[in-house]
Structures are given as C-alpha cells and as structure tokens.
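To begin, one chain is listed below as structure tokens, in the form predicted alone.
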Amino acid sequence: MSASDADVGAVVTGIGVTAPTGIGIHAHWQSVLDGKTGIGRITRFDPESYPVRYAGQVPGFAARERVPGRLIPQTDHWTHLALAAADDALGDAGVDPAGLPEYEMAVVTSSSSGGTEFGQHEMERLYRNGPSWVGAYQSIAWFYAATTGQVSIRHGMRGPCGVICAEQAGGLDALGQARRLARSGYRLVVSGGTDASLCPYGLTAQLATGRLSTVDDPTLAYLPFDAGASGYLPGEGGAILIVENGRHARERGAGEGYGSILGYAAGFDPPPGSGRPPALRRTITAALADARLAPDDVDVVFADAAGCPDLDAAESAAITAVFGRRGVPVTAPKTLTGRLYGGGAPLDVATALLAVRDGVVPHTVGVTRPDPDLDLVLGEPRELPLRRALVLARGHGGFTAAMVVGTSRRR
C-alpha cells in the first residue's frame, strides 16, 4: 500500500438495497424516514406451527425480473437478492465493470447461513426420492461463498474474492476487508451482504439461539433498548456497496461518493462466565482510534440493537462508557426490517451514509419505554448537522465489529 493510497482511503460510491424496507436506495430511505415497517407475517411458507410467525421480507422481489434465467435454478434466494443489489450498486456508482481491468476489481461479502432454502429443498428430494434426485447445483448454491462467486463471475471481477461468516458482525467485517483492499490499490470492491433464511429449516435453526421474540404481535415483538424487550424478529435481504480506492474514484469523477470508511475494528467476546467484560467497548475505542477521531467527532450511533435485555444492557453500557450518558444520538432503524444477519450491518452502513448525506437521524420505531442512559431517537427523524456515524454490529457467538463512516473533513 502506498502512502498516497492510504491517505485517500476508501470511499463508498454506489449502494444497492434489497431489504424489507424496499428495493433500491430511494424506496429504502423513504421507508426509513416514514417509519414504514417491512415486518409482517411470513409468507414464504406457512408459519402457523412455529413460535415465530413474523419477519421482515423483501416486498415485490421477483428473481425472474432481476436475475438471469439460467442462474435462478443454480442459486438460492439469498444470492438472487445480492445479485440484484450488486447490479443496482454498480449502476448507482456509474461503473461499467467491462471497462476496468478485471484483476483490479474484488468481491467480499458476508453470509451467516448460506443457501438455506435451496439446501432444504434438495434435502427433501434426498429423503423422499433418493440421492439421484439431488441436483448438481446443491454443491455450490448453499455454500457461503456462492454470492461472492456469482457476483465475481457475472461481472468479470478476478481480484481478491472472499466471504466472511461472523453472523451480524460479518457485514462490517466484509466492508472492513473491502476498505483494506481499496486502500492497497484495488480500484473497487463489491462488498456488503444479504441473507435469506425464511424457510422451515432456516427458521428452526434461528430458533435454536433462543434470541428470537415469540411475542405474536409484530408491533411489540422487536423493541431494542425498551423495558419490554423480548428478543428480535428475523429478516431477509441487505445491501451491497461499491467501495472504491479514493484516488481512482476521484480520477473518474466520482469524488467522495456517499462518504468514506474512516475507521474499523473487530473484537470477540470472552467466554461466558469468565468475568471479563464484553469486547464492544474496546472495539468502539479501537475503531475511533483507527479513524483518528475522538468520541466528540461522532454525531450518531447506529446500534446493533439485539432486542435481548442482556445484550441491550451490554451495548448501552459500552456506548455510555465511550460517549457518556446520553452523550450521542442513538438509533436502530432495523426495527423496520428485523435483524438481517449478514445483510444487517451493510444496510445500516448504507442508511448511515444516507443520514450523513441528508443531515437527518432516522428514528427507532416501536420503542416507548427506552433505556434512560441512551439518547435514543424516537417518534420522528431528528435533523442534525451530521458528519460521521458509528455503526455497531454483534454476531451470535461473540463476534463484535464497529465502523466509522462519513466525511473525513473535520469540523
């Protein structure tokens, strides 16, 4: 990495969204500002016999309209959502991959469960009819790296490619890796992630964590930092971002795009019962140090917002320890989507960049009895002169990540 590449850093020049709040950045952002929820009764299968019947589903998504026909039977719904988002992100960035050196473009995505629905269907064929009924594409469609591979092949991107599996934190980890690649000189990286596990097998696997809310009312089931918090609802979708080397983006006229990835850090919680504190506080501190910023330089925090009382308390304590009691506005627009796992943090980063662009903090919908230690933005969006946002994400099992995005210009 040259000094000049490190100095210009990594900028986000394109965003593609396939989320319960809508398809495309404009639909998503308007839903967020309006507080329009994407959570409803699960329709991808009959959930009546399950303790969780509500989730965030991408409205109006038809794979046949967004994905080449030959790819549809080869790939899972989760990859369909990512392929569509990647197309939108590249279009939003004004990038034609065919005109760029193929080994200077990379793909790094996150995934928490792979092609769960595809895998379930093939297992059903196996048990009902025998091994000869299992399709050859089972070998690749379920695999965590399938989305990365399909995006890479579709757009002729032959630079470094990979997938990061760290549940909800993996989305920030993928973008952190994208930033590293961009700063080392690669022209652009398609990054972010999606997830889609709203099938019987996928939902059953999620229930095993014991973290899903079984409250049978979508308006009360996912209330992070609320006295009535009972867990979270799941969702599908996410966001794909185009991360570019800042110098290359400037040379092609894209400027700073939506903003820069200024700082990033990852951590891992100590074993339960160890007596040692969770990793989130020091992960936040490390991300700020990486960005060369002080807590006062951060204007808003997009919380991980697990919706589980113990995890909410730990996150509130970490935020308060760094920023002080009610020291920074905090928001969790993911109450409109449910937790999207590998797609959740990239969607939060996209939303944070839009918030900085427009100078408005989206509100957290549904919460009425908030944690008094947090300045949780409620009721309606709050207009503020925003320059930088901190995005937090934690993954099941102890994964922790923090990322600072926004403008590098100081006050």
Contents of the next structure:
Amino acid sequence: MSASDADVGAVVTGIGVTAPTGIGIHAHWQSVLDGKTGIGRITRFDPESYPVRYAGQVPGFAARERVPGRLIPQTDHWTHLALAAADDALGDAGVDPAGLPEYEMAVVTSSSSGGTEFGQHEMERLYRNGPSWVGAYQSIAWFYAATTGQVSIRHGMRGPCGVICAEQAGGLDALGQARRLARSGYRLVVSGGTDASLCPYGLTAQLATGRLSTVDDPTLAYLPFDAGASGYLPGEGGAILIVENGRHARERGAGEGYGSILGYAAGFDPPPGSGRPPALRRTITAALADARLAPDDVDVVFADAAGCPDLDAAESAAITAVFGRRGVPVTAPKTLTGRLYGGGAPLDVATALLAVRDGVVPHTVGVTRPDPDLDLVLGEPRELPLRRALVLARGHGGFTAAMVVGTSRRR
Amino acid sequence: MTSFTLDDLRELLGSIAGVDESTDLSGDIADVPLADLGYDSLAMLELAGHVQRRYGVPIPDEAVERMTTPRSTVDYINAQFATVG
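Structure of the form predicted together with the partner chain, please, following the form predicted alone?
Following is the full complex, with the preceding chain placed first.
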C-alpha cells in the first residue's frame, strides 16, 4: 500500500438497503426517523408452534422484480435480498462496473447462516423422497459465500472476493476488509451483507442460543438497555455498501460520498469463566486509535444492543469506560428491524452515515426504563451536528468489532 | 414411446434454472451451445435430475458432457427413452 492510498482512505459512495425498515435508502431512512417498526408476526411460515413468533421481515420484496430470472431458482432468499441491494448500491454510487477493470473490483460480504430456507427445502425433499430429489443448486445456494460469488459473477468483479462469518460482528469485519482492499489500491469493493433465516430450520437454529426473546408482544420483546430486556427478535435483510478507494472516488467525481471508514478493529472475547473482561472496551479503543481520533471526536454510538441483560450491561460498561457516564449519545435503530446478523452492522453503518449526512441521531424505539449510565436517544430523533459515528457489533461466540465512520475533515 | 421435444426442454430449462433477461429461448436455439444460453453444467445436472424424476429414465451425471446444445440434449434424452422402452 502506498502512503497516498492509505491517506485518502476508503469512502462509502453507494448504499443499497433491503431491510425490514424498507427497500432503498429513502424508505429505510424515513422509517428510522419516523420510528416505524418493521417487526411483525412472522409470515414466511406459520410460527404458531414456535416460542418466537415475531421478526423483522423485508416488506414487499418480490424476487422476480429485483433478481435476474436465471438466478432466482439458483439462490436463497438471503442472496436475492443482497443482489437487489447490490444493484441499488451500484446505482446510488453512479458506477457502471462494465466500464471498470474487472480485477480492480472486489466483493466481500458477511453471512452468518447461509441459505437456510433453500437448504430446508432440499432437506425436506431428501427425507421425503430420497437423494435424487435434492436439486443440483443446493450445492451452491446454501453456501456462505454464495452471495459474494453471485454478485461477483453478475457484475464481473474479479478482484479479491470473500465472505466473513462472524455473526453480527461479521458485517463490520467485511467492511473492515473492504477498507483494507480499497486502501491497498483496489478501485471499488461491494461489501456489507444480508442474512435471512426466517424458516423453521433457521429459527430453530437461532433458538439454540437461548438469546431470542419469547415475550409474546412485538412492542415489548426487544428492548435493549431497558430494565425489562428479555433478549432480541431476529430479522432478515441488511445493506450493501460500495466502498471505494478515496483517490479513485475523487478522480471520478464522487468525492467523499457518504463519508469515510475512518477506523476499524476486531476483538474476541475470552472464554466463559476466565474472569477476564469481554473484548468490547479494548476493541473500541483500538478502533479509535486506528482512526487517530479521541473519544471526544465521536458524536454518536450505534450500539450492538443485544437486548440480553448481561450483554447490555457489558456494552454499557464498555461505552461508559471509554466515553464517560452519559458521555456520548447512544442509539439502537435495530429495535425497528430485529437483529439481522450478517446484515445488521452494514445496515447500522448505512444508517450512521445517513445520520451524519443529515445531522440527526435516530432514536431507539420501545425503551421506557433505560440504563441510567447511557445517554440513550429516546422518544424522537435528536438533531445534532454530527461528524463521526462509532458502530459496535458483537457476534454469538465472542466476535467483537467496532468501526468509526463519518467525515475525515478535522474540526 | 414417449418423446421429448425442444419445447419440453424450453419449458424445463425455464422452470428449473430460470431464464436470463438477455436470452430468448423461444427462438431458433437448437444448435446454440447451452453455455451461450446461460446454462452451465450445474444447470444441466439439475435438468438431468428433473428428467429422471418426471419420466423415470436414467440420466447419468456423465451424460451432461454430451448435452452441449438443445439438439444434442433432446436427442440424448430420446435415446434414453428408447433404451427403457
């Protein structure tokens, strides 16, 4: 990496959203500012016999309108959501991949479950009818890297491609890798991610963590940092972001785009019972150091917001240790979507960049008895001059990541 | 004896492997390489599975190598019909 490439950094020039809050940046951002929830009773299958019956589902998504005909039967719903978001993100960035060198474009996405709905369908055919009934596309559709591969093929992007599977933290890890590639000279990286595991098999796998809320009321089930926190609700979808080398973006007139990825760090929790603290605090500190910023330079924190009392307390302690008690506005717009795993952090990063653009911190919906140590933004959006946002994400199993995004201009 | 036509193939390809926006399956495609129509070996394995289940004729995986165009595919499948009577 040349010094100049590192200095110009990585900018986000396009955003595509397929989330429970809506399809497209405008619908999503409007839902977030209005506090309009995308969580409702699961309709992708009959959830009656399950202990969790509510989730965030992408409203009005029709694969046949958004996905190339030949890819629909070959790929899972999760990849459909990502292909549509990738198209939107490229359009938003004003990029025509056909006009760019194929080896200078890369694809790095996050995925935590792979194609569970597709996989369940094929497994049903296996045990009902036998092996010869399992479709050939099962060999590629379930695979964690399927989204990355299909985006790469569809848009002719033959630079470094990969997938990161680190549950909710994976979205930041993917964007961290996208930033690394952009800074090392690759022109453009399609990054971010989606997940979609709202089928019986997918939901059952999620139940195994014991962290889903079984409260039978969609307005009360997912209340992060609230005295009544009982776990979280799952969701589907996410966001795809176009990360560009800053110099290339400037040369083609895209400027700073929505802002830069200024800092990133990843950590991993010590094993349970070790007595050592979780990785979040030092991961935040490392991300700030990577961005060469002080805590005072951060204007808002988009929390991981697990909604589980122990994880919320650990996150509150980490934020308070770095920023001081009530030292920085904290928000969790994922209360409108549920946790989206591989898609969650990219959507948070997208929302954070829109917040910086418009100078408004979206509020956390539903919480009425908040953790007194946090300045949780509640009730309505808070207008503030914003320069930089810190996005946090923790994945089941100990994955931890932190990313600073926003304007690179100093005060 | 059952016979398998080009239209049967068109219908099957469209339903199991989808159709590219840029591809017109209704045209004169008999001798166009399937790869050029957007159907790779995985699509042909998927097709082989459907033909086996629908018509009860064996289509071994190796047959996919001989199914390179719509015409050669239709011919192969009809030949298999003939072997099972």
